[in-house]
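Only one chain is shown below, in structure tokens, and it's the form predicted on its own.
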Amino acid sequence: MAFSQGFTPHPKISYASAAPTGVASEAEYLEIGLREVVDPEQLRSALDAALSPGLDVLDAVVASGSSLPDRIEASHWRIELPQVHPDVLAKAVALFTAAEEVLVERMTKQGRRTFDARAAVVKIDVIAAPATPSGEPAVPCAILELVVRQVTPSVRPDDVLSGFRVVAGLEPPVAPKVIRLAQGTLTAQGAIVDPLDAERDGATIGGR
């Protein structure tokens, strides 16, 4: 691995839109600088072997063109809300999407900030949890899938849930389970394109 110059050299590694603390992810990306040319698959295999079980490096490609952060335009999130009925969540989503703006507050490095959680949401859908053989889920569980545009300050899944509290008074009784399913370039249809699709043979690494 290459290191920066100066009195305190650091490994040349950078993360693109890292997931918030406490959030699971199946689509994290990073860039690393190397001192010499190596085979991407050998690099992927070596990094994968060095990580803990469950942290899998899926691919490595030679970086070219624009930087990785420039290719991360949006994220696709899945939020599971135990003990929330899908109909209740659907009403909150309807109010949220109908609003011109939904202002929420969050503590940031610059202090407490107020920002619009609605403007960053490109797509949002409510999905019912899989039913049991009797036809109903054992415990009500609403599932939310949403595509959120990368903006500054970033709008996180918990900000969207805060928006539901603002517009509909929805307070999930159990902590939600949040998973990032994908991140990358945003299409006009609201789909996410893998940022490594254009180049599948070198040193930018995609992992989870």
Second form
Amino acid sequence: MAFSQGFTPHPKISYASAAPTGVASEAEYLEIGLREVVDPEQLRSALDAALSPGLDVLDAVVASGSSLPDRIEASHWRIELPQVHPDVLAKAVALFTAAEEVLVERMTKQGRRTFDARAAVVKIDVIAAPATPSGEPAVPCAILELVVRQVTPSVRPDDVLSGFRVVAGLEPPVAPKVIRLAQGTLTAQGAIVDPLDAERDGATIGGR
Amino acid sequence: MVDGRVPLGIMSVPSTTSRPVAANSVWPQLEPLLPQVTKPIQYVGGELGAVVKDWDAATVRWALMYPDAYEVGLPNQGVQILYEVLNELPDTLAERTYAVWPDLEKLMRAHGVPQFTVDAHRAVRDFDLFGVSFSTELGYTNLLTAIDLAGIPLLAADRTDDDPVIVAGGHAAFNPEPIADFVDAAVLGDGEEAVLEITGIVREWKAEGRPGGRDELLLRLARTESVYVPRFYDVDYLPDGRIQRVVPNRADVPFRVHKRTTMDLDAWPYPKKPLVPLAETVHERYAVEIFRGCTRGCRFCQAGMITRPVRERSITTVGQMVQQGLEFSGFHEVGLLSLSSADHSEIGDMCSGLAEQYQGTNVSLSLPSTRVDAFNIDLAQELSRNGRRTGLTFAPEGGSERIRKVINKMVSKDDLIRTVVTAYTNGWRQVKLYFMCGLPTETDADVLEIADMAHEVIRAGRAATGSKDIRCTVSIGGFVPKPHTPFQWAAMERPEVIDHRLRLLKQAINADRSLGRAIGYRYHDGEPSLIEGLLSRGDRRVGAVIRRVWENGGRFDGWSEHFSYQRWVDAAAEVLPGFGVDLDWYTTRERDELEVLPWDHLDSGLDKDWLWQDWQDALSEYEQDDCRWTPCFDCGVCPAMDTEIQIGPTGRKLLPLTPVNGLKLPTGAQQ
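Right, the form predicted on its own is done, so what does the form predicted in complex with its partner chain look like?
Once more the chain from above appears, this time first in line as the rest of the complex follows.
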């Protein structure tokens, strides 16, 4: 591991658009500086062994070309809203989508800020809840998938939910479950491309 | 970095489905509460060094608690050592639990989630033993929260065979009487062998089909003569409120319970696999005890008195532990801990050897430096070879020569000034000076001398360095008389008097504006100390005060933002008059020689007559030497406990390490 110079050296590590606290994620990316060249797969395996169960390092590649933050243009999220009927959610989504601008408030490190939660949302879909064996979902649960562009200040899933409160008065009765499914570069079609694709050249390095 | 190439990694944070969940885990109930609380990461577990074992394959199961928040509790050495020692046994399982913050406590009560371990999120009530380590009495209210959240009856007397046996340990367990109603047992002294012995007794009792139930198990523990089971002892009181006697209420338990002493620390090189915290904690370092015990004889110091005799860990074992501990954990800081680290017989070689080994790496070494002499600075010089200067703290403890004789801290004002000036001339710009306020026989004048001392330090430092860019910080702690010390008989000073003295001192420091600017001033109010005093020297009647405070919302009393002095004063006023005593009776009252003290039946090895003599010596300002270097002064510990001083030097040196290159791969992975 490489360390910064100076009186209190810090390990060289930087996270690109880390998921907020309390949010699950299947796709976090970070960049670390090393003191010597190592085999990426050995690095992956050593890091994975030192981390908690469930915190899995899936892949490591040698960086080249553009920086990691430059490759993270957008994030794909899935939000589960237990005890919310999909129709209610669909209405809120329609109102949200139709709006030019949806102003929401959040406490940031710079204090309370008001910003638009609408423009950064590239794609937003209500997903049909998976049917239970009886064919009737036991508890209604609305599921949302959305692709949000990386902007400043960042628009997070809870900001979009705040936007639903603003446009449709939607107030989830229990805490929503949020999962980040992917992040990376954004295609014109609103799809997300793995930011490490450039290095991978089609070869699987991490054994995926 | 070579060639400026930077690897990238992908990491996945688990969703509920991918996390391995133990069969009897409360994780599914707990997880939905976590997004609603502060710092949820502290409740998640899975740290490097953490162990999760198969529940059904274990015969004896321990839940170990440090009764404070994760950020304070995780680095605790005692819990880490016992956790590792117990988990090394094939048929034994140990998991950790910490105090939950009030926000989570509220949610747990609302959703019926019990006190859980962070390792496999099992309910504490499911374990055989619930061991709680108290380094301070201010954790008592957190003990009650944990017991209650666990669904265990608050009072030991109400527990059944389905409840774990609650065992208290740590320094505060040398007087467990204030919590005697809430714990089933207490262990005095070193825990390594004690937990193994207790485990053995529980294993055997379970194998026999639990004959006689809980009572028989507790009896077997009591018969070891080193586990105190409060329910087997009755306390009788005199009409004036003092204790008449403490006696066994059954024939087959010992009159006195003795402390445990682990000899030969080289045979117990723990922690080998230190826990690496996930959330931020108060100490993030690999800590190795270089010796246990202290015979400097500072009369206020309970730790020094109750951990005798001095037992050193050899330079080679320390070197090996540091190497393995760092390799396992990846920590960048090493703390060489003990009660007076500069006193280790091989400290010079140890510091230079380690500094040599880790030169050019990012490892920094630190030594709690309290000894007031130039040698301390030599050691600090060695340790800062890597470029990082560790802070220097000197602890004269008392402001005047007179009060330093009372407390047996043998250092003169000239020594101190010379030492601090040496530090300044060697490049330190800042030193910290530690003192106490409220010591026995102390007057305003004793405390005001701290200001003179600080002024002279700055004046001499400026003259020696020719620079105005030097500072010192005066840090003041409140004195609390502790059991098993010569000051166990002493009266505490009232908080108003302490606070007044601290104000006078501040004025005196700032009386000279030029010097005052270079002096930082940190202190604690007198009020929390008074409550700590109530709890440290309390008897079983104080348990009712603790319970009342807890019922009125008392939690995290060691945190100034949570501590409420008024809540303690009110609870004491409600409860204690019923026993014919009050808060003052426990705190500001001086005890006489013949009074039965609540902990007299608990044997720390110290001879009570010697302690009394040392108390008298304190009052007549007579100093006592250290038996490390001078002949035995008969404190009683070695003969009573059949122990001896274990010190070097071994004459060995630390050899240069072969540099470890490359990555530490998991076992089984290809190199």
